[in-house]
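Below sits a lone chain in structure tokens, taken as the form predicted on its own.
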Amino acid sequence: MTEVILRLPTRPAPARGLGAVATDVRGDLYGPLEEAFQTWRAAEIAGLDGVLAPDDPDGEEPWTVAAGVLRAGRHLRAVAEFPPSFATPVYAAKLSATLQRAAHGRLGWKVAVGGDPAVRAAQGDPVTGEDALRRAHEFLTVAKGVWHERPYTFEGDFYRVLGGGFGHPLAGRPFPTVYLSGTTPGELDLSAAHADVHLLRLGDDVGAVRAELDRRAPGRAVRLGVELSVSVRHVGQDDGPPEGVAGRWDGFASLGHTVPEGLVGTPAELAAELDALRRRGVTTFVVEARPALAEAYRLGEHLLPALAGLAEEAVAGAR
């Protein structure tokens, strides 16, 4: 199965000035969370399966944002970007119980591990490094311990619980979906433990990565996930990559996104580049792009249907 999520926008877009003979009325009133509900309602509308919340410093709170999905939405998915310092991981899991009872599963966590430590350290968060990665495995391994088990009990270097576990009505619903990230030995340690999706970058070494997960967790299934920015070249477009751009491009961070790689193209050429990633075993695409509540619509109704297509024609040949 193919997932694709849109990362929403949840910073202040740049001013638009109304010119001299006309008045934006607004005021404050219009901003960064409006714009993030409506860019999901338009995700959910053109048949996207999620969305993510990011963890952007300079951004509206992901937490707020996706219980804000789960609760107006009917079946998108909705993935809370977050770092281990944001609650304990009781206090985590209870809140996640409680979204998931309420949206029927549909939380998704993507924990960010590391990061800035300048931007970290003005969260009050000063774990970094190596710890930052300890701290994460015994975050995860919490708020799994108290999800599964009643009477739990865990003592490590950053969290001990005694006698904890939920019970009604915050059990027995499905754990929210784990996406991580990251390359190095440490990353991959901790989603071989604790990923249900690991998520790479346009360019990294998909066959590399699927050997290290398999080879540090025999026996189970770690999906694979890719983010990127995409912009799709449509008539009278005029603010996305330069004219001339094409295919694979990592100056999408002067566009202001997040996700410096991405694809430039149309929707076919587009749908041909993931095909190629999904016939390599990539399942989850995470994308960014820009303006969202536009661009939501347009990969909905051109690149889902172009990569829906690919997939039947693999089908067709297989037989």
Given for the second form:
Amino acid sequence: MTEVILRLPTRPAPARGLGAVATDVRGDLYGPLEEAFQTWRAAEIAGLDGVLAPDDPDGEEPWTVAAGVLRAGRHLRAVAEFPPSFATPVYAAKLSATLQRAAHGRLGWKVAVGGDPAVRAAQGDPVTGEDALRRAHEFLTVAKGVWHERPYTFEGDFYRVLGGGFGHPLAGRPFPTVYLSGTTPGELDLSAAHADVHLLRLGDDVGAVRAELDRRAPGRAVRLGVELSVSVRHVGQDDGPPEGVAGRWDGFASLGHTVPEGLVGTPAELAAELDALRRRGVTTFVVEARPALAEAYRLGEHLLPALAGLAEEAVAGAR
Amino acid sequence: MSVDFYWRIGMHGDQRSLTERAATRGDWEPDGPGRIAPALRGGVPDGHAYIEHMADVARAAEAAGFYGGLMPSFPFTDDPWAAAGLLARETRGFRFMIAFQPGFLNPVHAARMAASLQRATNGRVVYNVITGGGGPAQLWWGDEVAHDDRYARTSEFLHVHKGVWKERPYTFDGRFHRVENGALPDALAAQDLPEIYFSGSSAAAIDAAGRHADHYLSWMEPTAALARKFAAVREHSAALGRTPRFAVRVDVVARRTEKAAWDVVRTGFESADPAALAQWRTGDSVGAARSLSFIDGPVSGYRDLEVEPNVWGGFSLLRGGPAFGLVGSYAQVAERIDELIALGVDAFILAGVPHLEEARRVGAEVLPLVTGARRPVPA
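Next up, the form predicted in complex with its partner chain. The previous block was the form predicted on its own.
The next block holds the full complex; its first chain is the one shown before.
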């Protein structure tokens, strides 16, 4: 199974006026999240598997986006990215239980651990370094504990719960799919214990990470994913990477992307690159593409069929 | 004057009537014929999650003229932040009053959540800040902070929450929260802070409310008790240089005739479990203990719980939630509401079971009779 998730922009372009002539009927009916809402709908309609609502302190807040995404579609999964400091693990689980109930289990968690201590401090989080990893471990343990067990009691360095655990009907839904990332031993330990999907960057050694995770978590198959930027080349393109760029390109930051490394090419070329990763065991692709709405359609109409075609060839070839 | 009437959106299902205590709306009780959201179709769930019914209630309440909906929060309920995010686009002018305990959230992240939700709803987020009933429920949430300290934490949370929203860069080093150079992005900071409805009956609560509340929100109580409570809040707020506004959360059973309304209550009472009365005594919630204290003597019949005309203290026997509410004809209920307005109340959270149909009834039959005219308040 291949999963393609679109990383949403968190800062939609500012609204522009229509000029002096065109009649503008939008008025108060047209809120500041309208553009974002249309992008969520596009991802649903175009048949992507999910979207990632990034944790960007300068952008829209991820839980608000995730809830909107889940309600806007029927199939689209929403992965909310957040640091454990945002709430207690019990509250994070409770919030998620409602989203899982309303959206039939389409929620994912991308737990952001560490990062720039100054950014964390500005978010009201003084915990850093090794402590942040230990806290993330406790956070996920407690969240899964109250989700799956009742009564649930936990006593740790960061959290304590007494007689907790969800009752009917909050209990019994699938726990959100957990996405973690990183290549340090501590991050790999955390993923081995808690991740459903471990996310890499383009250029990371997929085989080595696979081996490290398997060694730490024998018998527990943590899936592998890659976060990357993509640009699907098309006729008449007047945005995206400079002309002449093709294949691997690490300049996406210049286009405002969060993920600088990525791939540029025709749908067939991109599909071939992703298929090569897929053959090495990568099943999730978290792609950043701009403008997100138009790229969602391009991914759905061009890249996904090409990727599916290659998978069919691989199956046929194996027969 | 203008009075804001909110309605309640149940976060834990609903009953099909007040006369039978069985939650047939939502999945809080087992599958069975007649249950909806999810309903069974050919023996299998139809895929309509409870959120679909919440959306129906929100749309009905908006159409009936309500200003917004309160979304309560308890361990066994769905979560109001999540529900408000899901329902953001289901109504146009209707507000979402989110109940939450500040201690469970980081104040900076909460500011981001609220500001983004303000953007998604065009400014229709309202807070019901609660601080927790204590006892086993707080430990369930993973919260060991003692009762009075929880109000100190609530106070600090709201201080930081406002600070990071309105000042930049914002730095704070407190007992419960630390922020260094925090700020919301411009587009989010430009949103209005949600109005704060603040609940809590203890001295610590009234102190914290005085500092932060736009509205001091009380459960319905006998009139004289409410008047005393409001006087205490007024006095405390005046000392802080603030003028509080008051809100009351009150259930209503209103019918064309008073008899028809009492028939509903009597039927519900006769099928209720008397042992449920004892459950009021758990937890260290001052509010719950207060409700109980207004009932004098043994309770042998439903009218023993009518502490003053049309004010009935047995609602918690008929459905989950606060004890006191109004029972009477449309005109009587409107008169009692006018009396509360005369006490200084300018916002109400009304509720009726079932919420969907009763929202339409109360909006059509009771609200038009509320005049806001001052009437003598019974002693």
